[in-house]
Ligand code: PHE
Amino acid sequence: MAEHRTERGNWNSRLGFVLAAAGSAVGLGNIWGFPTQVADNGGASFILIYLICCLVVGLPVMIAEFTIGRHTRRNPVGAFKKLGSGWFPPLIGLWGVMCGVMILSFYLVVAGWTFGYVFEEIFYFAGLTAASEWVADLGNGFKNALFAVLFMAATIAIITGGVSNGIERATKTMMPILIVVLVIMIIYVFTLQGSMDGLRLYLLPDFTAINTNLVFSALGQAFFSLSLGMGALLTYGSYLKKNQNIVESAVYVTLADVGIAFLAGLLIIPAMFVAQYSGITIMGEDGRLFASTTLVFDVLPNLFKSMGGAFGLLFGTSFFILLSMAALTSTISLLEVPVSYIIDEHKVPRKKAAIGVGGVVMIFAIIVALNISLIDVLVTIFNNVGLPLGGLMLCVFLAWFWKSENAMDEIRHGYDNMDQGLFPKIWPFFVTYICPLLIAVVLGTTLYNLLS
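Go ahead and give me the chain we just looked at alone, the form predicted together with this ligand.
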């Protein structure tokens, strides 16, 4: 209806917004990043710290991003500029634009692997061994670049379609099917020998494994997986209607994201131990699990192959198709940040902006495709440092420049009985003190350890 629309476009329905934000959050961060980090950091103790990071830091920051976005109806740079003056506010937005571009450059390569594995599975089960091995070679720079570029082209195509048309429709059907496929695969893995050793490692925390490096990785992973710290959810919030409950939406998005990551780990860690039973080495001499960037692509295809025949083909292809779609709804939100910045602040038409920014990111992605060892470096710099730092600046801005009372006034829209609950007592305290302090301590300690 015309009166519900602003010139920037709006989400079509209440559910549409939650789905789109969840679509941004759920992606490779859950199914590639999380299990890899769990393996790298010794299992259940990582999960415990990760959950604390999501609830204590992630959720309050997500509410803050939605609120600033809806209140200003701007891209991240314009939003902070509108609410404060001086050099600091636009810097927070520009930091996010940069993180978005850099994260996309490696994300596209991993997304390209995912998409490539759809074909790997089909070729394998069709008996086309040579073709399937070609796609499975993750060290093949040319092939990596080809799939990354294809993925970027798909992202640009959806972004140029505008907000709700492209993004809402893509997410609506995908997520429930992804959950069903994950659950069936988990049940299958649990019937295989060795899986219970993996389950033990996944669920029983070893508290002695908790150290600064683990906390640093868990915090970065929480920001990355929840799409926080770079303005992606702020941008999505800028298309949000006043009558929607921001806090409730943020809780749903966080639960969906954490839930799907937990399922992915529940599949992949036990599957590693199943692989061990068939003679594959999964641990180094120090007893730590191998956790390279290609872990998920080493473990899962073998699992599908072990299912054999029609089942293997069905689950193998549908899993990688669904994961590609989940990655696509995330690359859309990553690209939307720099694109909406160029549209709003430099008055460039949407299509031109998407193609221009997309083209630049494509060049970065090709560089990463040719040197996949860059992925680890980029994850450390941009996921683990860049995003939490963005979150820290956002909290400082909200608390000391914009003031949390103003944010509360915005949140009250769509949350009628807010003042009767605990929320107004807890959230301002968290964004003002707890979140920035925790982020600063984690980043500061890591820097200190690095330098000493």
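Requested next: the structure of the form predicted on its own (the form predicted together with this ligand having been shown above).
Lone chain follows.
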């Protein structure tokens, strides 16, 4: 058993854990999905509702995932199996593992696009037009598969390094770089004509835009952007030491995720209006900003090209390297979920588990790369429906099967004087009633819209 525990590993520091968990949460959705949602839903009013949703729903569920993970020191399947009997507990874990695998299979393709566009920018500014157009063709199945495989190879290489030497070391390097690059690019964009129009749209609230659709969009974005419901944070929590404060760590992760999403908006929305000032179309016939995929892979590259010269090359390559790093921090956590399952339940060494699981997921990714219409199907099933369903089952299990008082006993480790504050009175109520209710409403609304 001692050898098996060593195989799983631990985080070396709280900072390493926070950055790794924040990296899991910070992905492509934060960099380009969130800014578009903000612009389409009343600017700063959406940011306000999103922040409330992160604190009211996201944070309590994140604490629940960390708590179950640390208490059991197992993967999602093993964790729920250890805490409960019957068919329901392991089903929750299996659903999380399945969602992680299927989301990773299409996420790799989109991540490959971002990495490919680093070369697209280089080829364009080097005058290699044919090569630039080849990389920019998102319908090119062979090219999609090639970059998805390269991205998975990088992910596997980090996972095989283990928790502290692989995941923690990589995210402790990438996350600070990501933030620094974001800030530098924001400062530069603010010097360009048209940026202040975007800044006003982004920061000035339009409270008349707040309605039920906006709230549901903000809640859905909060749930997805925090990587909840698919076992990634539960798995990361299983590597936590007993003396680490779960609540404090969860707060830091939530703030980091919200902060980077906010910074991404400060970059993307003003940059779009800079592009509009340069004559690039950024809105559709309905007067709304282009969808996020079009935004990243069409509008912004055109902006970089319009800059020309060294600035265009530097800005373009920096932006897509930034996106690639954000994507890599997420693919690491997505692959770690099934890898931890194989390590725990089947006693397979980490390196073999990472290569084996990564190889299987790579096959799925190649299938998606050759038929990108599958992305919308997988997003609908495993992202829009799967994640809220996983979060709902987790809350129900913790509150009604394992019981919140048992979870509180685990949270006390590392949280000195917990019982003297408001947390013991607030968190159990939220995770038992408020969170499941709101998640169920989002899930029900999503299913209704799909079926109607």
